[in-house]
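The chain below stands alone, shown as structure tokens; this is the form predicted on its own.
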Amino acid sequence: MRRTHEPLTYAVVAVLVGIGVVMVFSSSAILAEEQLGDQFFYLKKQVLFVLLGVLAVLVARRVPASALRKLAYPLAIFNLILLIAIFVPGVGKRAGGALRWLRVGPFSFQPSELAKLSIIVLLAASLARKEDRVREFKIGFLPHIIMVAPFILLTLAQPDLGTALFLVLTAGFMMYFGGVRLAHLASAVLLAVPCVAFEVMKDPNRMKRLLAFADPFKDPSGYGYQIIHSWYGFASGGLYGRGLAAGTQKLFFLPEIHTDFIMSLVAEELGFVFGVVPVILLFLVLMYIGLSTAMNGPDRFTRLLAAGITASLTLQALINLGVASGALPTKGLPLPFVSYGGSSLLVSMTMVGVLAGVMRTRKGGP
């Protein structure tokens, strides 16, 4: 019986999630006590949602892989029919300008966020039968476009431009770890270039975010302002942090601070050395682990499952990092397993059950 890395998995998930559980609550309780007169709401949802995932993970962990691929395309016409779903007059929820919800009873979920795990499944199930002839244009390239379009295509009118590129950059690093050729991936991304420069010209906000990527302190108090504020959040914690509870954009300054800026709160609070190094050690570590099982997984289906998986959520977690320090203009991506969501953490928990099913499918667990 081969050892496998599923103990060591849960330990860098269950630090990762205990480290947003802290943080949300040190983000978000002076926000819920001012708006909701309960300095615990966003605690307690969080805490729901960790539950939530732990059951996800035990139940996705006992999928066997051959079950996960016959659900392949079942999972993604149920995904697609949720994402119309959202267009429904009474049924979508809409925040902020975008249609992105559904609602259920007191909660609300984002189809996007389950779009991530979809394609992941459906293009493992496709271009490992199609294995042989991979390389073909019309049978390893076209087709798998095509089974992707529609995800995007969706995920673009609600509007969300940057989980819509996110979709785009999981499926083309799949095809890629499939086999496709890189011609025909390279193709696809001179056309895709154009229509994305349309997009984010057609948009004002998406202008003023690139805007301030390229220089925030133009406008600092309008486009500039939540870049510049996270940035504040970065230098003042320093090699070492303010302590915890101690940070300050957390005060009304920097908007979305317990969700896409998380990692703003963790510098300032814990600092670089305590903070935002382990964090990206983690991630590392995760990343180490899923590559090592998408090399030595017992078929191509379930190599091309963990490649997946890994690349959804480290690439994420890139993205998140990179928004966070300026780096990359704002996309509105969480960080895996810290920013606070219900959607995103219960995704992210169920494909982390899934990558340890695969590395129990390799050492002959059930």
Second form
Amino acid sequence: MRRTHEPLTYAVVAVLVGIGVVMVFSSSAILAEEQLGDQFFYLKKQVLFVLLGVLAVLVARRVPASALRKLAYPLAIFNLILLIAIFVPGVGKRAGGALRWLRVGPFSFQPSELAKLSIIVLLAASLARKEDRVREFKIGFLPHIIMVAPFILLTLAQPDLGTALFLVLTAGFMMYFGGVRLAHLASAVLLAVPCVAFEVMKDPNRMKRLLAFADPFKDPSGYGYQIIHSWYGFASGGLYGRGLAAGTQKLFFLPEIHTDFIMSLVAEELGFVFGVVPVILLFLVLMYIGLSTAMNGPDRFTRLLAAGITASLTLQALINLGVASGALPTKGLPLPFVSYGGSSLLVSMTMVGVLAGVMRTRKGGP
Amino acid sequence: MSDRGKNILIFRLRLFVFLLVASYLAVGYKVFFLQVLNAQDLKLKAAKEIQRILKLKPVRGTIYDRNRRELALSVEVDSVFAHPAKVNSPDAAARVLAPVLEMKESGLRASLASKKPFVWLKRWVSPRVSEQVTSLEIEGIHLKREPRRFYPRLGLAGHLIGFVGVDGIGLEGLEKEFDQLLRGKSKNVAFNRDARGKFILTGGLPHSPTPYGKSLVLTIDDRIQHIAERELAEGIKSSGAKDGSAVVMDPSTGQVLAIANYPPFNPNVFKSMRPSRWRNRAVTDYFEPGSTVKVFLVAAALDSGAVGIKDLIYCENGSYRFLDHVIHDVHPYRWLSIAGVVKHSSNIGAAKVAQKVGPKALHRYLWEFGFGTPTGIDFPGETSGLLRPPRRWWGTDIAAVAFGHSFAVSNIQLAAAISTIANGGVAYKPYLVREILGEDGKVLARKEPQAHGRVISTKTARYLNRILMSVTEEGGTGSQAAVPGYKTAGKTGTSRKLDRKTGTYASDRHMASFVGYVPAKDPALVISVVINDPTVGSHYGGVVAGPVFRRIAGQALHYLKVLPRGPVRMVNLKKRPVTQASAETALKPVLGGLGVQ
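Having seen the form predicted on its own, I'd like the form predicted in complex with the partner chain now, please.
What follows is the entire complex, opening with the chain shown before.
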């Protein structure tokens, strides 16, 4: 019986989640105390979702690959219904000018987060079935574009350009792993460029944000504000950090510090050596585990599933770090396991559960 | 699944791994750049935004007398201010605050309705008022602790200490002269703040946050100061005079032990007093000294050898024609020794002695005694007096100077000059501040006595000592200045005041003075008393200023525990050496309006 990477996977995820819980508390305590009168508000919610996530892992790892494959389409349709339901008055929850959330009792849930997983499962199932014919445009490329289009368009309508772009990326790497011809993908990229350009340019704010990315100090109090203060966080942390809770930028300077910009606080309080490098290494270990699981998967579906989940988590982390450090333009994307946010945490942990399930299949499988 | 599909997947996964790791490294480098390579630049920018420099105002230093008793000190007191924008109802707030602050409601309402972000409502309120303001809990009304200057001894040495303006800048007196030292330097403390401008003090306050100015220890002795002020006031009141001053010095060091001025001045309420009352007349004002200058004339005559101690001077039986003027003496004399000229204060004798000395030498001696130039005392606004150079002395000027006219001195100059004689001939610079203290009370600087050099020989000084003692003896003009139990040396002075309107000397307005030292042998104190315009009774220096000298000296010597020597000779106060009537008749001024005792 071969040893699996399952325990190591849990260990990596546990450390990331642990860093997340601590940093979410550090980043949000003062904000929560000021706004809600309860410094533990965000911490409590995050911990609750960690517990739900653990449950999700335990359930997901037991779902057999074959069952998951059969569930691919129902899951996709269910997810689409959720994405549409957002627009039903009274069901969706508007925040910050965007309709992104579904009200679920006292909580709210982001269906576009689930779409990250749904698309992976859907495309893995479809691409696995098509085997060698994926190289044909009409079979390997076009149908999959059509399948993911509703997810992307509905997300775009919220509007949530960042997540929509990531869903496009997800579809792209799934087809890439699935063997779709690179020429098709490349042409799709070429076609997508003007579309994205149009999307960006039709909104003057997005344009300004893009320009601020090039030189934040040109607009230090406007669009450059967030990235400049994120940089201040990084710089103030230095090699070894200012120490836990000693961050300065969380004191109302850096907006979204507990969600999309949590890496700035990790960098400020824990430093490059104790904060940034460990987080990068943990995601690289996760990549190694995930991709070796993919390579050794028992069948094409599980291989694609494992590769897709791994790519999704590591790319999100990469993009998040890129945004926080100003290497990429500011687009809201959480850092998996670490950022505050129930939906992201729950979906990311479900992904880990599914990945673990694949490891188990290989272990116990034929 | 076909092998081909799997091979493609494996190839593409490897390519993905390569690109992903490369991207991670690139972003990792970007972070390293931010956190380490470019951190300094960003940190500076961040610090600009996060750090706020809080300027901590220093607490003004204390002014002590020589025995470290506080004469001026700063105490933290509440002031009431408002953020008018945060005051919900200026009308209601004004109505409630007006009786508490004892201010007019309309004025308060205007302040509270102002568009300024910050207005003072009342500076420096009493603890009771600040407590009431706090208990009112009005939105937008706050208290701020500010140091306020207090002069706990009220008017004591008020002219000397001066005062501080509302904004903590010394405006008069020692507060002005030593303003920079007393005020101290404000300390900049860098605090971090959050995006809303609140200070973050988690880093802790600096150990000693409040900076202090330096403190001064004066040469003034508050007891002697008190004695001088009390006796001067008494002397002025009983003689119906307008004003006056008294200086008490230690002749061996130049340390000023007291400077009293009248009318009194209480720096706590300087605003309610006319600026003329702020003046430290002893230092800032000059007057024609009258006969006291004969001391220095005789010093010059003896020291230069122009006149010998045994030489007799013919005093013309009371009336002496000099050029186109006639000089009179109060009492007619024929032959007087030089000692007699001083003891009886003969103007004719003085005029003759002065001619023997000559203008050049007389001027040089007067200059070296410190006349015609500021003494350099550490006090602002000192006058240099008036002493013309000898090439500008015309006609009878040599005689006028000889009995203290057509030149002018300040009281501090007079005291310093007589100190020179008292200590045996060396001129010391008078000074008021002997030590500068750091905030921990340690002495940072100590001022040593500063000698200008020898003015007259010790032999001359000894002669003068004997002559000046005779002034206070029976029959001398200054007998009322004699301190019981001590040999007292000194000289009286009475000069007519120049009427500024007519340009002539008024016959009924005088400056009465007495300057001297005690005990005559080994003097502990030099005291110079000047009283302006006595109107009741005698106007003579010996009668008006002499007793003030005696009383200050007597009490100060007792306080200083200087033991009396020899039998205590009681002065018969009823017997006046010069009666008012005799003075009136004797004074027939002809010398260009100069009537001199």
